[in-house]
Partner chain sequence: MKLSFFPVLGVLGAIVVLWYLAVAPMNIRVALDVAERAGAEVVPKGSVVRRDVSVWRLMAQNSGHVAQGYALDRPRLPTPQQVGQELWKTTGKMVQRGRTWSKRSLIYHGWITLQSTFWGFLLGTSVGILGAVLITHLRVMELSLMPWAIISQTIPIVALAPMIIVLSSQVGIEERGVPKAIISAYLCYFPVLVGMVKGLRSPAPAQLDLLKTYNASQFQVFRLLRLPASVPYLFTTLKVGVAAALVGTIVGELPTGAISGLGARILIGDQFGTPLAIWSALFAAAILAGALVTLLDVAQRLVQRRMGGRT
Amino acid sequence: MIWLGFALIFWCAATLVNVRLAGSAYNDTRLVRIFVPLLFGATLLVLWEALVRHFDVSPVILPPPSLVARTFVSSTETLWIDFQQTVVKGALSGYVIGMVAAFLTAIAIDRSTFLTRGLLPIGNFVAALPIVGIAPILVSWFGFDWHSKAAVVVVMVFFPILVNCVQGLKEAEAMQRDLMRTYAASYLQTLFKLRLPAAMPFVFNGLKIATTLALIGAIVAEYFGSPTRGMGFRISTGVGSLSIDLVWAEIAVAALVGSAFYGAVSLMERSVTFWHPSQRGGRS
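For the form predicted on its own, could you give the structure of just this one chain?
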């Protein structure tokens, strides 16, 4: 009962702080925009801890955050090995390969009406295929190591990035393109000086979507075959051995990595597309 009372007090205090911040003159500063989600997340963790302890929930069903934190600290070596296998080798390598391939394909589509009409519908079809159907096939093709996970990631991120790149390359206005032609600019000059800068908001939209897909693809692919390491492998075996605290520790790593990955791409977007209206508001 003590834990539940403490959680309710903490929730009320956090709500009061949030209301005060929303009504203050600093409600739109960067510090407040970071602090409020952190406070909300801390409140959820406190409620989670209190409810698990109050109702005496078994750690096999739902471990408290304190147990997950202890497991996280005591299993850093294992978590680091899994991070390298899944994130660095599988997700990041597949993300980079898929990004480069999508960008080059978008330029080829931009130059060819045949590819525009033929490849994009096929891309929409492939993008709709479930990962649980693609992953086993690619694992059987490329083996159990990280190469098959990177291949799954490439398939998952390729078409979202491609569609956004193709759409972005169409953003330059006809008058602007005509102006480049009056200057006798070549295709590459028009591409790099006009069309790519105009396409950057769309390109980064695709890149941000792909950050979450890359990590999901790498983790899910490890369910269908993996060496004795990797986040997906550890989650699968942890559930089988009832090591649910380790499973939640792996989930915490995935959440932190996914948020950091998305944030890094968003920071790059702000520096590259600072001129775009979407990046002008809310700055301090």
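Numbering follows the first chain given and starts at 1. For clarity, every value in this text was computed on a predicted model and none was experimentally measured. The term rigid core refers to the maximal set of C-alpha atoms that superpose within 1.5 Å between the two forms. First, how it differs from the form predicted together with the partner chain.
- Relative to the superposed core, Arg117 undergoes a C-alpha shift of no less than 2 Å between these two forms.
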Second form
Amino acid sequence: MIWLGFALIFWCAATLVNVRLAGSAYNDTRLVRIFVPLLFGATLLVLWEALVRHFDVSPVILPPPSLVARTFVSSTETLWIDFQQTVVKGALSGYVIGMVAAFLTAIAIDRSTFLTRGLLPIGNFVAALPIVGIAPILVSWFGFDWHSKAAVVVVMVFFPILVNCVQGLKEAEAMQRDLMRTYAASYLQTLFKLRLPAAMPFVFNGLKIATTLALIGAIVAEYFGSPTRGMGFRISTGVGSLSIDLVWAEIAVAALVGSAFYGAVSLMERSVTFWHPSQRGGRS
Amino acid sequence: MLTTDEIDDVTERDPSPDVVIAADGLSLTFQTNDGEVHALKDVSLSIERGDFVSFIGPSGCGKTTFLRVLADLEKPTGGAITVNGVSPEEARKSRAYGYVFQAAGLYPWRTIAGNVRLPLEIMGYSKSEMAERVSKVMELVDLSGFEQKFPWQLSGGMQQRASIARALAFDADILLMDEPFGALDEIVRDHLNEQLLALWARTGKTIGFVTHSIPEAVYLSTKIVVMSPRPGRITDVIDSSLPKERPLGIRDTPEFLEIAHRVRDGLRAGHAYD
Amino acid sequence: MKLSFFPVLGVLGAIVVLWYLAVAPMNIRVALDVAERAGAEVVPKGSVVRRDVSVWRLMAQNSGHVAQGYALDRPRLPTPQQVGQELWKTTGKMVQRGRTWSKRSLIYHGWITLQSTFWGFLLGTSVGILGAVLITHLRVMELSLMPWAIISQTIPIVALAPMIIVLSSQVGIEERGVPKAIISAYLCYFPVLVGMVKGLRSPAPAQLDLLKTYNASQFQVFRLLRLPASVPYLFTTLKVGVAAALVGTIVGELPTGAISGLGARILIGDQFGTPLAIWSALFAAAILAGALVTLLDVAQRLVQRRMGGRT
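Taking the form predicted on its own as the starting point, write out the structure of the form predicted together with the partner chain.
In what comes next, the whole complex appears, and the chain from above leads the way.
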């Protein structure tokens, strides 16, 4: 009863604080913009902890966050090995290869209107498909180790990035192209001085979408066979062997990595496309 | 409306060895879903070195199209046009044009100095010469001190001045301006007009200037080309008798008003056709 | 939108040609193994020895067996024709024989997937739209929800999928579709939320000010201005949302030991080593996605025509 009461009081207090902050004159300051969501997240964790304790839920079903945190700390070694296998080898290498391939393809087909007009609808369609389903095929082609995971990631990130690059290269305004024409600028000069910079907001949009896809691809591919390490491997075996706290620890790692990856790309975006209205407008 | 022959007469009566732009029977027809659109029909005109020529007329009269044909941004479907004795394409490739659009069109990812430097980079100037030219034209348009600002940090008038600096940076033979001050308010516009005249006096460039403001056209030009739409054609060419020195007050003189009156008549004559 | 019919056809044609060309090198090893087992002469002998020889040499030395790569039962890469035949065998032919709902029929599996997708889509769009309404009207919601909505999408949902299944079975939900629908909704709600926030915020300040001069209530502003203004955004986001919901359902079927659904067909195809089953399930999923998006596209045109917009 103590736990439930505590949770309810905390919940009410936190909500009250957030409402007051959101209604205050400071509601657009950086501090408030960070503090309010943090408090909201903390509230969810407290509720989770309290409900699990109050109803005495077995940790085999749903461990409380405190237990997950303890497991996280005590099994950092396992988590680190899995992180390297899945994130560094599988997801990151696949992401980089897929990104470079998509970028080069976009520039290669850029000069042909026929190809761009043909590839754009197809790419858009393919980007919306459950490509992750090719994981078993690629695992059977490239073996159990990280190469097959990277291959899945390459295919998954390729199309969203390609579509955004092609779209972005079309972005430069007609007037600015005319300007380049009056300078008698060459194709490459127009590409490097005008169209590539103008395409960057789109390119980064694709890159951001691809961050999550990369992790999903790398993890799912492990469900179809992997060496005895990796986050996907640990999750699927953890569910079977009822070490649910370790599974949640892996999920926490996945969440942290996913957010950090996305955040890193967003930071890069901010420094490259600082000039774009969406980056300097404050509120969206 | 003058017929083509009459305009030809004008050119023949006053044959100048220093003709920069010569258009003869120029036509441009667009194919659209609603049939053919005659953006330009049978346009003949000659412009001399150092002229300040304004093109005025209602929208759709082909004044912008004429400028674009001149700069080889549009290909004519009939007639002939030469710039410095060669085709517009050759003139463009020899970098004869400085073009200023209605919107400043500065690259937001470049600083003001970076934007002014853009044509110089493309044309392969040396580093030291780039720096020298940038600082020179920045001073010319009165933007010294704003080199490291980004375009969005400047007012509309300042942005447009930067885009003029960009067009001046590489010593283009001909300055083409397509309603460069159309989006600005009247006070800023007056100021920029004054500055533009000073600039023209200092550089002696040939300027083609599209506008739909009668006072602006009369105030700036040595030659006013009045155009009318459907099909786009020239209805009158007025040589201004105003002196080269033009303070803003000149706009209240009877001479000024007389020319303005003639322009208005020309515009009205064009409208009688619809 | 301008229709790029011929370019699309051209690119598709090129893809099919490349695919056919790729089949030969992809399948030559399997083809040679099969041929050798059937007693044919193969250079060099023994599949282990061949592993060290490049596929191009194998093709050159055994040119007579290359064609067999196009007709294998268990190819590494099936031909488009084989995939088409397999699709037909598991759909149209099943219908003809009156076994539409057989466990081997893709129509049956597609239907299972479609159901989960539908519930996930419904749940996801409801959450998304509700969230968008809250976010546009309550500053505290915007501050606390928006960052977490973004973070929720950076978490690879597949990591959560097995837990969602464990949890829902523990809570006593026997229906296998529920966890799938939840995963599907998880992927679906975000694009809808973002798109609708954009849509509900799309009225110009002048339009909002006009209603303010009429002293309109918040609800009236919502009903008369924000909601109609968001319709074009709504359909665009719904199209993205339904595709995401389908991806979610199939992701939900993959790691969870499901026995029915297109994702399960992929899983089973993998376990039994029948690549054709995987490929046909993949294509069935693509067709399903195309059909769902097209359906919403048609609905969009109808609604926008009724609202007087140009399509």
